[in-house]
Amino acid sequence: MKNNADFHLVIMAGGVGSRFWPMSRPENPKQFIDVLGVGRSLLQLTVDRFGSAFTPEHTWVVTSEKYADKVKEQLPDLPESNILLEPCMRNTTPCIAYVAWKIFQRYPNATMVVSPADHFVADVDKFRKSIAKGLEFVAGQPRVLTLGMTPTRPDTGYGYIQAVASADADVLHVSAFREKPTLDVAKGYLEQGGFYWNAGIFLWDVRTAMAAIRHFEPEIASVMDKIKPSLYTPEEQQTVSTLFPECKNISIDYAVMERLAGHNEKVDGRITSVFVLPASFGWSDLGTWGSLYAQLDKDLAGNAVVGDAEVSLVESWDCMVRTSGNVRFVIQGLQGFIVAEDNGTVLICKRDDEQRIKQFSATLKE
């Protein structure tokens, strides 16, 4: 994919990754960690996979105020003005609104792709081809596009996108967004066909993004309008810190995508629709230890180990082991367990119980 002066990459990097405790903690969440043991953090891998199509000047990271130094350290080529700092968590709609208003100020004809900072992609070449096609589809058009991952199993950990045919054979109309289903419902989705995992990657022209947010969430747009005069000035951060907390806490899925699904909406005088581009490039949201386990190489006993420590697994099968530091491990007699160590804190729990990790972590005083 060639660089285009009007293409902008927006990376959302403000989450805390609490399901990856104890490796991921509020002071150092998973997007800034070398989760895969490859020498690059998830944030750095996200920038890497988009390649040279987006220059540092056209790459934007939205994160928490407390992570500013981490972003600067990990992405030293990124202009400081392109690191947008939220004073508090308000979900993805205010996040996207802030960066859209800022991009528009200097690049009114921009087309942007919005991506989480902490996902995994196995086939980068296929990923880039999907992004290139998506940008071409939305550039200068009143269209919203999301990437839909072709499901490989009836997964209950992802939201789903239901789609129907459109005039473009490769791009489908979205008829509905579905919440994370039960296993039986997920099986039904795969049997019926036309359902895709929601990867949370969105592509749209910046004017369309702003107009859609103004149309569906006028109060958030009003806050951004108040922030607008301070953008690119020394007063920007103080203004954002003061006004941003007034924004509603709402995801872009609820605020815009679900409201557009299944019909055309007249937004800012233009008919706007939401589409999905089906894709298959080995995607995972890396939301849990189990999803990380699925991406790692295993030994003959099904054990996956990542980290610097020496680990000996004896009579153990199907375990996920993640270590840090110089601690040495001998693990005997475990089957289907997570063993995770970080700075002296050790988690040992059944892989089947990983959804309870927040509960387990609450039993310790940090």
Given for the second form:
2 protein chains.
Amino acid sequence: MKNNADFHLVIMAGGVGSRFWPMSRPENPKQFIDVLGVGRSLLQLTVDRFGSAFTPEHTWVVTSEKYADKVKEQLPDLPESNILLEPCMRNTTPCIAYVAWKIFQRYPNATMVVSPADHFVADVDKFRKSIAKGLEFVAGQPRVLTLGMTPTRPDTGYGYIQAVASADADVLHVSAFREKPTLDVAKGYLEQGGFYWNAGIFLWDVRTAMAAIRHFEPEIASVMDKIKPSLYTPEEQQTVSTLFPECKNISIDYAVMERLAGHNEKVDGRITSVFVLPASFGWSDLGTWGSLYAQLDKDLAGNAVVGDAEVSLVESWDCMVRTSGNVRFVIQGLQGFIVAEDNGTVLICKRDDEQRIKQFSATLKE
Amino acid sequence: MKNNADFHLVIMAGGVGSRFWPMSRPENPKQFIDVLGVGRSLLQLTVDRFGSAFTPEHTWVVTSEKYADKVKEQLPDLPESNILLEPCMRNTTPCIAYVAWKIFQRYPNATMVVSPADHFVADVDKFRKSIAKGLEFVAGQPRVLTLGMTPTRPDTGYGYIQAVASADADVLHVSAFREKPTLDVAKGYLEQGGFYWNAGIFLWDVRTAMAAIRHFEPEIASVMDKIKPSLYTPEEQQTVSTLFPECKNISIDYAVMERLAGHNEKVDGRITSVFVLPASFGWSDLGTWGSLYAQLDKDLAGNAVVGDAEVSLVESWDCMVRTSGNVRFVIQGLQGFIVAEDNGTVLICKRDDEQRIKQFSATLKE
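Show the same protein again, this time as the form predicted together with another copy of the chain rather than the form predicted alone.
Entire complex below, previous chain first.
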């Protein structure tokens, strides 16, 4: 993919990652952490992954006000006006509306890929090919394109996209978005075929994005219209801080994607549809310790260790150990456990119970 | 027991406590640590336990040169000349010889109780009564008296004293010392009766001690005779540093006790015997995490937690958790484990495998 003046990368980096406690905490969530132990944070790895096709000027990060310094520190090449700061969490629709309005002001022909900041991709070349294909598919078109991962197991931690063939051989029509299923339902999806994991990455033309938001959530569009005169001025942040909290709290999936699934809708005079591009570049949302464990190299006993501190595992199997560098471990006799240390807090829990980590962490006073 | 000018307390505080890793390490072994979480180290608790019957002037601590400052800091009332420093570890016979020779020089009529620095006693009143009884029994007599704990379980971690009745109703003759037995053998001891745990506490007149050492280990006595002119002079430490390493490495049990068991021996012209005073004041050598666990209060799930840091146990049973105060823990799903942290090192291992902790700790580079 060539460096195209119309292609823009939008990274949503405002999450708090509570299921990765104690490594990930509200004051330092996982997108800013070197979760994989490779010397780069997940945010940095996300920017790296999209590659040189997106210049710093065409890369936008939307995050919380309190993470502004972290983003500047980790992405020093990014122009400061490309870091958009939300005064409060209002889910993804206001977030994407803000960045769409801002990009449109300077780049009215922009096509955007919107990506989470904290996911994992194994095959970066394949990934870039999918992104390039997707951008071509949506540029200048009334189309929303999601990336759908070909499922390799009946995972109950992901949402699924149900798809049917379209005119384009590589791209499918989305007939429905399905919430995280039970195991039986997920097994049924895999048997039936035509289901994909929703990777939370989607691509659309900035005009399509704005039109869709105005069509489905006019009140959010109205707030952005009020913010618009301040964009790229010294008053922008103050204006956003005042007006942004008025926005409805709603995800882009719920506000736009699901409303477009299974039919065509006339948006701003154009028939608009949602598509899915199936892909299999080895993806994980790194939403839990288990999904990190799945991506890491394991020793012969099935233990994955990441972090700077010394860790010795004796008679232990299938464990996920993560250190921050300050505390070293000798672990004997554990099977299928998570042992994670950060900033002087150690979590020891069963991998099978990782969905309850928030409950476990709540037992500390803090 | 009244403060008796002839009664002296000797505390052996030179051990390294490797089975309590990582809390106990050569640079800070367990006698200097507040193992029980009560605000006093085991050494301090040992001195407390003997009570005011032993003045600071009649209390002697033998330890390694490298622990001199710790002893001074923890027992500030102790005269400096009452802290005897070994230049190297030579087991208990040279240790006791050194302190006996030194006490004798100033207190030729002294009677000594020799005690480890790192044991636990539940009932201090009972303990003091046993000590008072024992001191009376050996004062001025050619007798060695050991304290024998009435066994409450077939413990395989202790040595046993086999005894038969003597003329004194409370005190028995020792017929044999038995090494740590197998479980079957230990069960046999309890069925048979007349067996006691060797608590490592023994009492004797200083003249008897010197005579016995000279009788059984004349070379060690000879080294002490050479050290003698320097005692209580500025040259003492230098002389000890030079001559003490010449001593044979041998325990007092092996050098004297076992050789006296089962018969009478004429030592320095007097028929000398070894006796045992049965006692049941709730004793543990705190030799392992398990023995500490046994002494601590447990919550309803059988977990014992000691230390200053916050520890939250969820769905965990029969665990022994010890923190140093710097690292806090959330522990879920562990049953029968030791979790111990000290100085940035965490040990997680099965309680059943505590005898192998030295092996586990050796897997770290350090």
